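In the block that follows, a single chain appears as structure tokens, in the form predicted on its own.
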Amino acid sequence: MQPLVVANWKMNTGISDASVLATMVRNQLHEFNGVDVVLCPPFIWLQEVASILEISDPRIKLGAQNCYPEKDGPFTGEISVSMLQELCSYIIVGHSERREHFGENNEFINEKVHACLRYNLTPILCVGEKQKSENSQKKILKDLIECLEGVTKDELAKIVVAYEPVWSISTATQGDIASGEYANEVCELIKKEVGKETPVLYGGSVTSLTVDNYISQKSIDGVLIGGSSLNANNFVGICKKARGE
């Protein structure tokens, strides 16, 4: 499978920033072969970014950063999968920040996974440990299994899993960043659980300087990018390295 590079803009950008960033990425990656690319802007800019990307190569897809599992109803401020299906191809679910700041548990995340599948959208399911320990890999697999409860073997091929060790995200110092070997070891365990048809990404302080450590690993099929995706040149550089440049 081709490497998959996902940009999670998180709660960043104004309308002009989002427009410029999406346009620069589109222009530099137009007809870009060898890598599949997904941009995940804030909800409020999805339509704007969609209009920018629609004239681009179909390899650049649009994704949402979150969703609510119900189709509609009295859920003030929430965005359902049915609302997103005409704009997006992917939806990030279970991100560590949603778990940490909004108390999302595996059962609720599982509902989101099934909602995405019902509407033919690809969930990017995030799992990862807060602290690195001798039991951390068992915890990761436990979370993975609970988040995928009720998902069929055929449906597993329609899901992306992203391994994101929380201790290696954003503010991590160089000494805290997960090594490529360690990330590959965990991703290999995940692949044994979900099967070889399910792409497994790595996310955790990935930059243009560190991406080679991960994308070169046998069991890592791509990367989930946070802060580095907010700079078009840096993000494009990561995409180029992902395809071996």
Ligand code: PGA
The other form holds:
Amino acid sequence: MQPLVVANWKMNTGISDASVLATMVRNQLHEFNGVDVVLCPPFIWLQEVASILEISDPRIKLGAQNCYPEKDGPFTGEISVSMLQELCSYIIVGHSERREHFGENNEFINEKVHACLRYNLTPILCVGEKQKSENSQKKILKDLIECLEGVTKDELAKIVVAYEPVWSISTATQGDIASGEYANEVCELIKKEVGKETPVLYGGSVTSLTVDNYISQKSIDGVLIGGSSLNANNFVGICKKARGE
Ligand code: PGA
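Moving from the form predicted on its own, what structure would you give for the form predicted together with 2-phosphoglycolic acid (PGA)?
In what comes next, the whole complex appears, and the chain from above leads the way.
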């Protein structure tokens, strides 16, 4: 399986930062082989980034950071999967920041997974424990199973799972970071549940200096990058390492 590197820009970038970042990534990854790349800018810049990527290598895809599972209707401020279908190939669902700040639960995330599949978009389903404990793995599996309720075996191959231990997110300079071995152990468990066709990513404070620790692991098929995706050189460095440079 070709490694997958996903950039989650979160609620960052103005219009000019977004254009410059997307252009720099595009130019540096032009005709780049051996790794699939997905950029997930804020909703409001999707169109702009789409127009920048259009002429580039089709291996750089566009993703959204969120979606609403209904098709259309009175949901002020929300963006549906059918709207995103025009622009995106991937949608991040169940990110821990949405669970924490917007009260999203497994049932709602499950609706989003089904909505993505209905419109042929690949959900990048995030799971991960808040704190490291003896029960972490049980909790992760429970979340995974609930978020995937009703998903068929065939559909599992159209999903990406990202394991993101919450305690390891955005802590590159101050906190605890999951080791490659630790992340691999959980990703292996996830793979046993979802099957080997489903790519399993690791996310949490990955940089160009640490990406090797994860990408070299047997059960990790790629990485989900937050902070380090906001600097084109760092992000391109991660993509290059992911393909073994
Ligand atoms: P980080 O974010 O790389 O800044 O830790 C990862 C994520 O939250 O997806």
